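Okay, so here's just one chain, in structure tokens, the form predicted alone.
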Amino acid sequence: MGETIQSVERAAAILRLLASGPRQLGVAELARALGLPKGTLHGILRTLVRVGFVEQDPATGKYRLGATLLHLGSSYLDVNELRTRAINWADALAGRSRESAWIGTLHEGHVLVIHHVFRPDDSMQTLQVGTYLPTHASALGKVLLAYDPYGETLVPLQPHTKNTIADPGLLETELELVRTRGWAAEMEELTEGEVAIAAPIKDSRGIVVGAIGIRGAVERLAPEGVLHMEFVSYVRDAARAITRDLAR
């Protein structure tokens, strides 16, 4: 067997042992576990603090798995594995609702659009696979920062139509009563005439790994600016589809 890297082994060391239970830990807590002088520990949390691995509590001094780390535990699934569980689906979505079925994942602060299935009609459409939607003017951007404690919106808010929340305080709240009611609606926020319902897609943890929804006009969707749940209830079945997938 080849040699091994000492300092990338204590790094893998510390980051198991904060993994292991819901505490954070000091360098003294650190060092008795792992049997490791605490100056050496010091210059292992400050490069892996550095990377975004490890997070120290500004008011206890403590550390904590970061959040790049997290985020690079929770893209293990991979996007070409999710849209491939996801396509029959979303074309039932699409077939049932009579309107567009999306499926994105968050991607660099956006919304990355994996999967597009067109409204079954003869009308003109372009497919939008590979676009980016932006999170906070999207329903499926809005369901992937509800479910994503390190979600991440570009600040300013950019607003996209008179409709588009672009007060950070609204957007919390928005994102909170996604995360009640489970699912996200977009009425002209990011279009004119558009309205939009998303719900979450979650792996075998239980871990958002992307959502799914529907795309129409606002006077199919919800006229007089009152959603018709029945749609709603489409996504959300098909959102529970995936998951349970996704699941086996």
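Nothing here was measured: the structure is a model prediction, and the numbers come from that model. Numbering follows the first chain given and starts at 1. Note that the rigid core is defined as the largest set of C-alphas that superpose within 1.5 Å between two forms. Compared with the form predicted together with the partner chain:
- With the core held fixed between the two forms, residue 10 has its Cα displaced by at least 2 Å.
- Comparing the forms between the two forms on their rigid core, the Cα displacement of residue 180 stays under 2 Å.
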Given for the second form:
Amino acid sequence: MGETIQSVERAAAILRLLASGPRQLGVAELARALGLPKGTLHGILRTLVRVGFVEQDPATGKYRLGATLLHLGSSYLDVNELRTRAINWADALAGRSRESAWIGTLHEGHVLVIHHVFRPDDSMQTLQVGTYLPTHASALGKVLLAYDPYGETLVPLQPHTKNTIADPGLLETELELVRTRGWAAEMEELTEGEVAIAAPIKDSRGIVVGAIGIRGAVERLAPEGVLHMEFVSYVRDAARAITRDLAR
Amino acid sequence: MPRPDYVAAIDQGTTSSRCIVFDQAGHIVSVAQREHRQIFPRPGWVEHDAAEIWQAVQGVLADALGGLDGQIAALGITNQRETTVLWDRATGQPVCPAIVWQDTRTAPLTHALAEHEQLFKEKAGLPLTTYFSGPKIRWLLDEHPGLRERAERGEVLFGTMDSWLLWNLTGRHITDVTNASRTMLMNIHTLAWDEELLAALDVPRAMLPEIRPSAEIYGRTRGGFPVASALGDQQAALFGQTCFAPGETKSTYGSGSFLLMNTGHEPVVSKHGLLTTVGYQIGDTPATYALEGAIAVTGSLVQWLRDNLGLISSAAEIETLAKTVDDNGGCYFVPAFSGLFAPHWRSDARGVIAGLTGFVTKGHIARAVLEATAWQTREVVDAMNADSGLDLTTLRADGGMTANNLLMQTLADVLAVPVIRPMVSETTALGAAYAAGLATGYWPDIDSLRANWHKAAEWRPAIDETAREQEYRNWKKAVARTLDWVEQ
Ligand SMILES: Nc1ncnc2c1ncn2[C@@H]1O[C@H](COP(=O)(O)OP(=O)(O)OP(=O)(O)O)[C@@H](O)[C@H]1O
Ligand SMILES: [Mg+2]
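Having seen the form predicted alone, please provide the structure of the form predicted together with the partner chain.
In what comes next, the whole complex appears, and the chain from above leads the way.
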């Protein structure tokens, strides 16, 4: 066995001690239990507090395990939590763009619609929360694929219209473009006459936890087949606002 | 194109203070939020620290307005209602903890005042319960030695949260008419403090703020922009949902839930357990009244599951937990934590989980928690229909809980009408912004506000009448089990 780093071992011992009982522990108690000088402990504790693995109770000055550590194993953000945190910004996005707004997350190779705001024209519309969209043929899906480390697509790529990207190589090029631009477009690739734009929502660690976007008639969003960039800014602004909120 | 300036609103709520900036189309531009402590010194008592709240409000103002200097046309205020603050006129410091609307310590006092019940109903439009400010003021004056004498000399001042914020923002001791209508001290017909009501509650006139309309320029902040509206949070939500015509109704889902119907320029007396309240008064126009169904505990029950039981780690997770099962498994949760409010008004009731068997899991309890919000709404909708002689045809819902899709679907199922969420679920802040914008000419008239209202989502009923009626019967049985718990 090669060299080990003593301070990492000591940090691990502190975490084990804090996890072992229901009580918060003070420096003196930790020092006694570990047989270490308080000065050494202070430095390690300060570092553990900085990275969020340990918290210090402001009232008692004692230490306990930190929230970051407790959430380490679960990289996933509850979809209902995401909707609750995003709802104000999704409303504002639909309001500004005058199009329907959508939030999706990846679910078994599909986009699961977790939030849907009607186009604000008070026409008859049906709530689509809980429905699925194809990842390769939707703007939300392209964003989610582009940033997904496991990159799950369902093959073969099903064509929905003559514009659907059905070739895996072309899709990879498209996802590369999404990563460089930071947003995705879908130009009549799912339904004739409809286009969509989406951008990534990230959590406090920078991991993409969902995508938000708008969808509407090609005549409004992309007259003559060219996307109006103002819609792209609305979508990216909304994505950034939610990302900022999640970082709090 | 909208003008490049904005209207801001402070929403000083029961659990948190928010500042939200809106543009002319009513879209949110920025939001800041801070929570404050809920202090529970003993069972049934709920207190806030008004100084801490003022700190939080200053904080959210700075956060939300940062970078928008010089672009704020007006500031509106909306607030948790009835919560009672007493402060020292000379130092501006609170003289005791604020008693929160949910607090039930005044129950014995309200029994002692029973001879005046009819007077309160006729003049204040309110039932005699622990909910309103009057008994809370009286309790503080009785319990704290020397306070009554200082109040009589005008050295100690009373205010609801609107007053407390207006005092700190503008230096004036004023309140708006909607907040005043929740004190049991204001005559709802004359919109003035009433000697008979003051005498019944034994509250000195000298400590009360001046009653002003809900929208007018009250003064200016140190930042130099006009403070131009104040409304209780539920009245603000009514305004934000643009319920400007008689019969228009909204229901707001926050800590508690409140169904309000605009009844026009006449106060309507309820025969079915609803309150008569002032809806709003814009400048020197006549006041608009509302009938209100107040439910004390809805979102705060979700909070309780999170904080006191630890079954969930965020409010939104209740939906995830509830969806682990298909139904309530036979269990019903009546959260009579502060007694039962509308339409029962039973301060002797306490919470019950009924129908428990070994089969019931935490998923079923999560369902029962959400269903409790829906059934309590059903009870006040039934009362509203009976009082108004009209049948509610759609429910316009807003507030934090409307992010919960399962709850919205359950509401549609239980009420047998479509449930609609408007484009802005923060209608409380929006209403205060609207009123402040009207007072300062940022918006020309209420029609321009109506044009901002859009449907963001709609849920349609999906269960049959037999199932609905069976569930309602079970709910009513569970409610019956909460009664007569506290021995008077
Ligand atoms: N997704 C959700 N599902 C269920 N309940 C929720 C959800 N999101 C928020 N809540 C509940 O809604 C309440 C917050 O909503 P909101 O901010 O409108 O409340 P509020 O009453 O205005 O707050 P305050 O009492 O501070 O005024 C909390 O009680 C919370 O438990
Ligand atoms: Mg509120």
